[in-house]
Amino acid sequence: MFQPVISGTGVFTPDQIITNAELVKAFNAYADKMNAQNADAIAAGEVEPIGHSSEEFIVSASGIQQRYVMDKSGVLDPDIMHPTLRERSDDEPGIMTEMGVDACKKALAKAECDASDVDLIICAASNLERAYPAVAIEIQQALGAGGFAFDMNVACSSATFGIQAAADMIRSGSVKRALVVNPEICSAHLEWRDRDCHFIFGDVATATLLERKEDAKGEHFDILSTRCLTQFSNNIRNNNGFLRRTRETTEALPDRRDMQFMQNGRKVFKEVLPIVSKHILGHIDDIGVKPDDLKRLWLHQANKSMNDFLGKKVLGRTPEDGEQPNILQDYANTSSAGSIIAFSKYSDDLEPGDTGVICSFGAGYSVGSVVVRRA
């Protein structure tokens, strides 16, 4: 058995930003346009008018102040309201590969490791740009890595589930080094025309390099334990799968709202938080780690209120500054990548022996936790 460690992380950040002010202006223009078009139906009580959004509402509901995106022009156009990403030829690298390779190269550089030494790549994300061939295999080729690669989708928990899979293979000796890469183009599956969620997501890519402890060249974190859990719920979903068009019809499909991101926020808040807090506390207890031993919680970045609740529940007190860092005010919800961004940006200051938990959670329901210790 080999000891797996995290020796490098990387974050690709798009160069386009949408502020809350820009987003609200575009959404309210869309709402005014639709309300004008449906004025008669609204007056007759047949259609509900679309209410305005506001910067205050967004910050209060989520803690988000801005988000990075791959394309802002389409999102901010009241006549489009979605990113306009150009269609690529089969001879060009996919957009997720471009994002993922950037993050992978940064993780490799931090670990002083060459891509040719990597023998496993897992592309773990909440949405993939195609069914096959695997995006992970394209990333493998673009990097010049060896071994094998495959895609994984566990929604917002994809990164931690990918880390568990890679860590298990390193422990067993089947691979020496692995990259878990999370290219999340969340803007493409968000319904920007829905006031209740139009502010939630942003785009980013993260990468985590895992290797055997004896092969790590620089500073690293020992992976003490990993644990995953799933429990079915339809409260967070996206029905736009490959079965959307059935053989019974070739007619144009209606504009179904459930073909984009859907969430019953109140139920999710009520049901997910007890699952996640119980999961983390049970995990650390089973390996002999007490809440007071935890120096940091790198949590899924979905909502500030959720993270504040979890931090207090796990630690048994209100977290002090820095103990439970948030990055969603700048990045928004980036699905599986959020906890890895937090870990990448807020882990260098930990001392040898300091212990923390990386935890992501979301649709499924799913929860993944990784307990690490600074070597």
The other form holds:
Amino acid sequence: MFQPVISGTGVFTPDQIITNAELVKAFNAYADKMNAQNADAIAAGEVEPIGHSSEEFIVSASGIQQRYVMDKSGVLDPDIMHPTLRERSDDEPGIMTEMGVDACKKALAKAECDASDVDLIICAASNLERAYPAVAIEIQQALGAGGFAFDMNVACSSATFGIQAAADMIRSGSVKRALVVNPEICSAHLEWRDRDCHFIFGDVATATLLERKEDAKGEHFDILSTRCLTQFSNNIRNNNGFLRRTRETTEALPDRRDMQFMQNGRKVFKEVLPIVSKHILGHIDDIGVKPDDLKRLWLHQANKSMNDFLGKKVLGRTPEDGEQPNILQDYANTSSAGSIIAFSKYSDDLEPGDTGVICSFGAGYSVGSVVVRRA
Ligand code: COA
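With the form predicted on its own in hand, show me what the form predicted together with ligand COA looks like.
Everything in the complex follows now, all chains and molecules, and the chain you saw is the first one.
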């Protein structure tokens, strides 16, 4: 058995930002336009008017202040209200490949490692731009990596589930070095015309390099243990998939709300928190780590109140500044990438021997935890 370690992480951040002020202005212009168009039906009580969104609500309900996106022009145009991403030819790298490769190169540079030494790439993300060939294989080719590559999807838990899969393969000896890459274009599966969720998501890509401890050249984190859990729920759901065309009769597919991200946010809030806190506490207890031993929690980045609650529940007290870093105020919810952004930005200062937990949770329901110790 080999000891797997995390020796590098990388974050690709898009260069376009949408602030809450810009987002709310565009949404309210869209709402006014729709309400004017439907004025008669609204007056007759047949159609509900669309209410205005507000910056105050967004910050108090979520803690989110801005988000990075791959295309802001479409999202902020009240006549479009979604990103307009150029369709690429089959001979060009896909957009997820482009984002993923950037994050992978940063992770490789941090670990002082060559792409040609990587023999496993897992592209783990909550939505993939096509069915096949796997995005991971395109990334493998673009980087010049060897071995094999595959895609997987466990929604917001994709990164931690991918890390468990890669760590297990390193432990058993079937691979030597793995990149788990999470290109998340959440802006493309968010319904920007839905006031209840239009503020939630942003785009990003993260990459995590795992290798055998004896191969790590620089500073690294030992992976002490990983644990995954799933429990079926419809409270976060997206029905878009390849069966769609076989179900629809018209050539122009109708605009169906269930073909984008949908959630019952209140239920998610109430149901997921107990599952996650029990999962983390059970995981660390089983490997002899006490809550007091945890120097840092790198949690899934969906909602500030959720993270405040989890930090308190896991540590048994209010976390001190820096113990449970949030990045969601800048990035919003970036699905599987959120906890890896937090880890990437807030782990260099830990001392040798310090222990922490990376934990993601979301649709499925799914929870993944990775307990790491600074070597
Ligand atoms: N601007 C102004 N008001 C808004 C609004 C907006 N953008 N969106 C919703 N509201 C209104 C609602 O209509 C509702 O009004 P009502 O009380 O008159 O019915 C009120 O604000 C409260 O809405 P609600 O949806 O209950 O808010 P919330 O406090 O539950 O916060 C979420 C919403 C989504 C931020 C929160 O439920 C959440 O984060 N849940 C967990 C999400 C999660 O982790 N998902 C995983 C995704 S991967």
